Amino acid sequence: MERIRLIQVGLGFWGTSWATEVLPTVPSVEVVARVDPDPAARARIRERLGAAAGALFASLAEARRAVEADAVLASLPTNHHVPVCREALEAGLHVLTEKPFAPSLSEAIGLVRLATERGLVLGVSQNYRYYPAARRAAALVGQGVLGAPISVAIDFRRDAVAEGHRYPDIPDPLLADMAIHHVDLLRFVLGREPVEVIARSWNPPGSPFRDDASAAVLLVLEGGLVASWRGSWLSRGPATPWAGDWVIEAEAGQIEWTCRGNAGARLSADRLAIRRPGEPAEPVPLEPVPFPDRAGTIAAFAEAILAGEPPAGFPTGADNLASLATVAAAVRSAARGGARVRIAELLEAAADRPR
């Protein structure tokens, strides 16, 4: 079988979980070094794989110079992506960042013009693409199965300190860290973009967390389809699956589903079903993927490299700038007490500053 070759860049928590739960499953990828400036970081992987933690080094240049690479997994923290990502790609390296892609949209549009240059592929992990029943609600909505999509409300909510959220201090705990994989679903489930954002969010008494970490956002599509989206970091109810619950209202019923379960059992939650006006719910059976949540982007990325072209469905760089852009909305309107804000200025004008 043919295979990418592979260095990782960033072995956090986040990029130990990529180590080994995640590369060690996908034989399209050969991992041929992994890089993390900080030591003990380094002998952490180590330890967890033995001989297959392969060449470890202390930054991208290094492993650069070390091996024969195709491609770079940036696993670290946002304000790591830019400059690891540039220096990739500068390189001649194929490229897939964690999400979100980048700290600002101007840095994530240079990015996008420097992997077009060099011809490269530049994809970001939209992991929750790649559940079944994401992919079945996609499938059904673009197969007109109950007509047109007249709304949509998604509901998220979590109780981030009973789960230890490890990040307080991250900016825009939610609506920036957590709403990008709903507005990304959005946007690959609807198969039409969002046009205008308004929100409005706040910091419930006792919370951990710096900046906000309860929002409520309406959002305006392309033909005036209107989404809702409600949030929580600090929910004292129920506990959603990680993907929030949907309702699709559509012109002969509704479209009811869920994905992404909690560590151990991703895929437990997945479900989606049929609600016809006056009929019970019909469940649905949800075909399986052959590579669920980031495996799926990986297995993706290596295969856009292999076969010259990104498959269907496959967040690339340029792609994922319009659900970075509807964040950034987002969170500009809540800043502004739940102002209009059109997602076209943003990023007419986020192409227009210097990077």
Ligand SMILES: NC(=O)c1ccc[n+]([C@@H]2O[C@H](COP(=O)([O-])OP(=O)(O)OC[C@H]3O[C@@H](n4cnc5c(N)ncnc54)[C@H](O)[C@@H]3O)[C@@H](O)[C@H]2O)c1
Given for the second form:
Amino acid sequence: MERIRLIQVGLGFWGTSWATEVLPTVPSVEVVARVDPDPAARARIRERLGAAAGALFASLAEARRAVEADAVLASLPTNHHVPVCREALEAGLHVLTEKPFAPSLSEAIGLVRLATERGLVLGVSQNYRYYPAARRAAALVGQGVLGAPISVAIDFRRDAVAEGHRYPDIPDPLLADMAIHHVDLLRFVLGREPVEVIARSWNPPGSPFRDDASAAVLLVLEGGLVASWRGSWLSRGPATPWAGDWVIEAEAGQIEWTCRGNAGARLSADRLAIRRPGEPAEPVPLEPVPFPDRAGTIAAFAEAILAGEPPAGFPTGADNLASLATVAAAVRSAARGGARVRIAELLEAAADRPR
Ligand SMILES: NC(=O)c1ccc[n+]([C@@H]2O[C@H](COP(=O)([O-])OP(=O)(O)OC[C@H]3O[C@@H](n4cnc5c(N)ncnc54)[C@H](O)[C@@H]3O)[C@@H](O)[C@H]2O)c1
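The form predicted in complex with the ligand is what I want next, because the block you gave corresponds to the form predicted on its own; please supply it.
Below, the chain from earlier opens the complete complex, with every other chain and molecule after it.
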């Protein structure tokens, strides 16, 4: 089988999980080098993987000089994405980066333009797309099984204090870092683009987060379809799976679904049911996906490179701009006390000053 030769950049908490739990499961990817400036991070990977850790370097430049590669995985925090992605693309390497794509829309647009100019694949690891229930929900909506959608409601609840959240100081931990998953799923499942956003956010008493950890958002999609999203990192209620609890109401009934369980049991939370008016919910059997979660994004990335064309549903950087712009619109609306923010205005303004 053909494989892509990958340099993994970023070996922190999440990069270690990529290295030990994800990359070894994808046969179309051969890791030829790993990079982290922190010697302790490199030592940890060597200890965890032994010889399979492969060649370890302190910088991407060093790794590029030492090995032949096709692509880079940027498995590191958002504030480091742009320089790593830019260096890789300028060196002619395809790039898959962790979400959120970039700290600003203008930086993300700059990377998309660079990848397009160089004819390279640039993808964002929106891993929640690669779950059986999300795929099935998208297929049911696409086939119009219950007719046209009328409204969408999404609830996300976790108790970050009890569970241990590692980044309390990141900007907008709920809207920018977490809701990006749900907004991206909304676009993927409904097949429509968000047009405008109204949001309010707040920080519950005792919150360890610097920025607001709870929010309520209304999203108006193409065709006037309205989606409501409520989320909290500090919920006292029962936790939802990571994808949140979804209800898609349509002309002939509703689709209820969720996915992504906790670490160690990621596929255990998937479920989807159809509920017709006056009838009990009818569970729909789900088909397994060959490569779930992050294995799905990196397998699709490898396929895009090897086949010269991204497979259907692959979250390219260009596609991801709409997800990133939607959460940026929610952050702006919340900062303005719930003002209506049009997504096209943010995209146009950022496109005029790419970075
Ligand atoms: N998709 C998901 O389900 C999911 C879940 C959790 C976290 N994440 C994402 O993972 C990221 C957080 O990463 P983390 O938890 O590993 O952070 P971390 O702080 O544990 O580790 C960051 C690592 O990056 C290294 N680093 C910094 N600059 C570098 C550079 N230029 N080149 C190479 N390495 C560099 C640091 O030395 C450190 O080892 C965030 O973007 C977050 O959104 C995604």
